[in-house]
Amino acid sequence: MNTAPPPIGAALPHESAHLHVTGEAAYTDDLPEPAGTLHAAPGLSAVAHGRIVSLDLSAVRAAPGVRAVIVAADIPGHNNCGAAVPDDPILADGEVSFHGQPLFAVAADTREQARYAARLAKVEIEAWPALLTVEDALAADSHVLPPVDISRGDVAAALASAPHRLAGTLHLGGQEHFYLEGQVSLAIPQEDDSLHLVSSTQHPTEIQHVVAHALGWRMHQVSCECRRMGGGFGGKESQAAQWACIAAVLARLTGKPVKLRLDRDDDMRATGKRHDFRIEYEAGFDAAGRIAGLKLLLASRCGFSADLSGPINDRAVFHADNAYYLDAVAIRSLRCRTTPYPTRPSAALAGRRACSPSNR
């Protein structure tokens, strides 16, 4: 007869707790590297928006230890790592759309050599005007996705008849996910035109899908593995794909394993953040504080591409009522596109030419 106490309510150890506390838990950067592994680093834009006038990579190619350098034209398949909408290039092609956007990538014998070489690029960018805030985007009517409206009941009547009304605007700041383990991928060429990826990602299947498209391959030619992550919090759901694609393209080009681990400063500059919001509200309520009607405008700063802004903003809408049931509510959700202007600037608006290294 089994006399063991039921597990409900019992304090059970995490399956990897003994590995975590002893330091034996292996993350992507801890795994043994195959012989001949190259290390990659991206070259990032120091301009928020503009046209790439020239990209001189001769010093990068000649730097010690460098084995390969790629630009957008070297991607054999689709130059896109967008999760839901194909609007997010792996490497900038002709136009820069945000500060920190990858322009090229380099593979070298060591990580230090790759990072050093990436800073030798001579980049000339004609700077264009940029939308930087939610207010800028609202004024320009700039959106990554169409607005969404959801309502129930007669909000105008509920507000008009409420004994008390309160209206205002508040701002919720954005957040950096700040996972302790940064973005990292190891691409290992396999037999018969195939590739194995070890990636710190919350979505291995998406990595497989996007990398296959970038290489111009079918999905069965790419496999992706993630044993564990040192944090993600949404920051490795779709954004891990870009770095996996760069590592994979370099691995296919060189025929060698390639690891790309972003330094923290590059990670903070080049990856998207949790959205900041501008919220306009008007509420009607009685003397007891019971809400009679609520009107909300949720405008979020989505950056230059859609990424996961659709479901993130949808969740903001669906959770706006919190624990309440609201008989009369109207919510408008705006997914604001920042950085580039909605249309290319005219000659009168075009800025000066900015010459800058690819990284700071």
Contents of the next structure:
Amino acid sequence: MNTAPPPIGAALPHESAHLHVTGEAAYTDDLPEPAGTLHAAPGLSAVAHGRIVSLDLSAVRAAPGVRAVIVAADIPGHNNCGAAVPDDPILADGEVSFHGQPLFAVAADTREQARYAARLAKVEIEAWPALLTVEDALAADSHVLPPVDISRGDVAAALASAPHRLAGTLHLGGQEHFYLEGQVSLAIPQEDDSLHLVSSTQHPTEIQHVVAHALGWRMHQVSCECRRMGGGFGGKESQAAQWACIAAVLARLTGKPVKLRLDRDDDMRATGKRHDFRIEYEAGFDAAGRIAGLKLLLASRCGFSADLSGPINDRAVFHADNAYYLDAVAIRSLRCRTTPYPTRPSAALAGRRACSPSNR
Amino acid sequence: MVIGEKRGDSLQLRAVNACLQLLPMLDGKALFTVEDLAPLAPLPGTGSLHPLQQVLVDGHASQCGFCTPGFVMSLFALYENTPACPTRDSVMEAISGNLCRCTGYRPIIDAMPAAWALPRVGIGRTAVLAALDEMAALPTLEYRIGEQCFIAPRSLAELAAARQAMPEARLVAGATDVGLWVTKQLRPIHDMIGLGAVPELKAIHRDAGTLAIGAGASLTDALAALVDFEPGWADIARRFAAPPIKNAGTLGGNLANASPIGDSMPGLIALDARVLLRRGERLRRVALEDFYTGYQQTALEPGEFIQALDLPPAPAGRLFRCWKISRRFDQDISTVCGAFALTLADGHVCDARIAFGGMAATPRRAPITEALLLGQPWKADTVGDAMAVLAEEFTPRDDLRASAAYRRHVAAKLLQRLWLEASGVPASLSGLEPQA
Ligand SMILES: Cc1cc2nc3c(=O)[nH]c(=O)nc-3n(C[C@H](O)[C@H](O)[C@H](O)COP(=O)(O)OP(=O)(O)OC[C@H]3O[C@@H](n4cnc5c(N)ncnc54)[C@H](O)[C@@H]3O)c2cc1C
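Starting from the form predicted on its own, produce the coordinates for the form predicted in complex with the partner chain.
Whole complex next, starting from this chain.
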């Protein structure tokens, strides 16, 4: 029988630490590629918002090494990579909704050839006005999800009778997730219409789900594996799906394994950031500092699609009272639709951010 | 990764960014990657990890692990290069080119003293030197892929001839600029002439108060020589990129790349540096301030290259400072870089050379401010007047790093910093921080 004390409280090394320090820890891009693997690169929109007038991909198709080029119409199943709400196209279809949105994707013999080819597209987009800030979206009454209101007690009365009042506006900035390993997916066709994905993702099940839908397949036809990630921080939860879908569609079309490892610059442009918030607060309190009533407006920049903005903003609402019990509180959460880029959860979700108004 | 080269009789080991090395640049060099460490020095009883690797494991210094090999190699270069346990500051400087997003830097920094507490191990330098000697005896490299060739002349004369014969070829020194054209811009680069194997280009001479730096000297060596020549270079030497870039990049590359925000030029222009240009047998000297003819344009003619840079002796009573303003302390590009060389005699300014980067399309002097200072008593009023003029002297641009207004403001404030520092007031944040 093992009589050693349980390792609770002991500082055990990370299970992979000896592999990290020797360079033996394998990340998706380190795994040996199956023979014949093609490499993919997306073509991104240089316009934030508008209508695609023409997408001339002849030079892309003719570039050296190119094996396949796909646009939205080539996606056999559902052109969506939104896991929570189906409003996130894998490839833009007719309309562009954010700067850096993928319009098409190329598979070529080498990664350099794919990246080079992707720059040869002749794209004409009729630019529409873009909503860039929370304030722009509020003025235009533009939302990705309906408002959420939560309240207890009579806030108006509590504020009116409080000996002291404080009101103001806070801005909390957004943030790039900055996982050091960028987005990467390897899609390997298997027997009998099935596909194995190796993806750097925080949510392999969701990838399996979304990719199956994109291919018009059933879940059991797709498997997804992630041995380890070089960081995710919330940026590889839902948004690893887009790159997995593109690799999978190209793999199905060509019958070859396809790897898509985003260039860092493309990654920064095409992937969502952490939500930024505009917070308006009004508080009533007594001379001892006890809060009698609090009214909050939490307005966040959700980008053009809902993604996980629902749970994130709800979390902001649920954490807004911090460690205080508030007798009279009214919180309104607005999930603003803007068109610069999609926003995504970040590791700390919105809890920490929402605590700030009640700590002020 | 770490590159080993023979300098004199000893082995010089330096960390560089693997992603910015073109393959033929590695010809004739020793190369160490993270895989080489464990077999180097097995510690009894720990499996087979190098002491640095072992303390990183024990100190919980990795989480996702993606950045870890890079940190290991930066630390390894420092470990190999110092005879005693490095200070915390030098560890921080050594890892300033590496980014960690999960763990934080504290356990990584702590690894160095912890490794020093373990038995010291080292690479077998004699064997490496012997292998380098063997490679040095091989003929000059001419590397071809398809239509493209990379040649690496072994002497200044060979270089001058090759450059004249192939005026269209791209000169490649450290590739810390050229590498990005390849990896980021996918710019086609045809034939290349590598400068890394020309020993004369790396020479640094100091005599009779002058300083001459070969164009191929690494930024690490060039900046060390500049600090030694004029201690006012310290801020730039610390804040120019980070060690892996400074180890690969060269002074000549910085000058020739002609970026308006290159960090070496303002200080060098303020110190009245001249570049020595060579085409075939012809040599000419051009004042660095006249070398820049427009945005990323230089006076270099086809077939010509920068051979060296020289600095005249310092006049007595010269006050020199050069500062970099950027959004991030480590490894960032300058928003503004300002250099001041004032010669003071009897409490008066008898010579003034002020130069800025980030304020115009080229590195540029501030002649109006200089004229205002000239002959004036060196006192707060003079400085105040000069600041007002300096704030208006340039018409910089708004860009993602800063607004034009900020740039003008900060340029003037740097003159105030000069005044304060010269008066003995600590005027930079790093001077105020408690030193560990
Ligand atoms: C991460 C990173 C951080 C950086 N940080 C800084 C910074 O803080 N400050 C800063 O100023 N720069 C910075 N740089 C830019 C770069 O490191 C410097 O400009 C460096 O000095 C370039 O030298 P190199 O030897 O690598 O040049 P290369 O890339 O080899 O060449 C650059 C250009 O100079 C030409 N050239 C090179 N040598 C000669 C010669 N002898 N004669 C004629 N032409 C020549 C080449 O043909 C090419 O056009 C940074 C770069 C990176 C990647």
